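In the form predicted on its own, a lone chain appears below as structure tokens.
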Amino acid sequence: MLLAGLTGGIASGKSTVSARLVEHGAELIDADAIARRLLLPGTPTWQRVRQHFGDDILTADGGIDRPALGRIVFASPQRRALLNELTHPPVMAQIADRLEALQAFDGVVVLDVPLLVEANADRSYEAVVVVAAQPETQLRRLVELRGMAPDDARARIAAQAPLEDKLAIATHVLWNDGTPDELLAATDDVAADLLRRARDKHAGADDG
């Protein structure tokens, strides 16, 4: 197989990349659908979740009500990293498995994993896909299309690696600032290499 990590801002149209890759033939392990399986009601997870955060981030049915949890950690630095200490181990555990799984796989294997820079993951990425979008354009998406307040908005953004960041770590850095469409032709674009080098990968293992 061949790794590809996929990263991106709050707001930046990842979610959008990650189901064309998967169109693509891609096979997707997507870190925070992991996250919120092991968030599910009665998971050692969300036992230990609700132990250290009570129970005013539960919804009415004891799901975890996100955007309740969402303005505490967001609102400090201190009970975010609280509960990436909590979630990341077993999030982490699962994607080692798949990948596992997919050993065998000929085709390209993407990693969807929003926090790729901030957990600085140990893994050996064979392409580094970030979705990209200017801070004022991921504000404008919060605001308008999630209905979030513009302060929790800016919190978010904030909360999160600097652009920059992620740009030094790429091979492939989808701009979406424009229109869906751009986005998803310059996405069909980056399959398209990726599922080249997968091909050639595995045809030099053959020939090994």
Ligand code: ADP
Contents of the next structure:
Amino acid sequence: MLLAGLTGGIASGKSTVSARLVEHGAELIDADAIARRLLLPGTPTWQRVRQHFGDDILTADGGIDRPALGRIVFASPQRRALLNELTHPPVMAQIADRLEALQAFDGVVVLDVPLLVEANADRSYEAVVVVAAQPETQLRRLVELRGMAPDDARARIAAQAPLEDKLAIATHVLWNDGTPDELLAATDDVAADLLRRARDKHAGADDG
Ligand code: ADP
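Right, and the form predicted together with the named molecule of this protein, after the form predicted on its own?
Next comes the full complex, this chain leading.
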């Protein structure tokens, strides 16, 4: 496999890109989806989060109220660190399991980690795809498409690693300040490049 990290700021267009890469045959490991599954009611991680954060962060049906939890950890670095301590190790373990299961896969594996830069993940990515949008574009999408209050949206954007830090580790940059079609076309080019590199790598491995 060729291991590609995928990251980008909030509302940058990352989900659009990951879905397109999957259409091109990439295997997607979605850290957020894993985290959501790990927090389903009754799981050990859910249990521990509940113990530390109390029943106020539960919805009526016992699930984790993610917006409520998000507000708490967003307001407090200590609480954020605690939540990370509870959730990161099991997420990392599941990612490791998926990667292990995909060892023999000869295509592209996309590891979608929203906080790839922030988490300083020590994975040996062979490519890092960054979906980039100007902060004004992110703000507009959060307000218009997700109904967020402008001040909240600004605060969320400001809390993430600056775009420059993401661009600094990128091997492929997908700018998404234009139309969705432009993003998809640019993603097709990146997919073609990643697939070519996966094929080359596989052919090289066969030769050796
Ligand atoms: P992320 O996963 O980075 O948070 P999404 O792919 O979900 O971002 O995109 C955020 C929102 O913006 C979605 O509603 C998506 O449909 C929309 N969107 C993405 N790219 C564009 C674009 N180029 N023009 C207009 N809307 C877009």
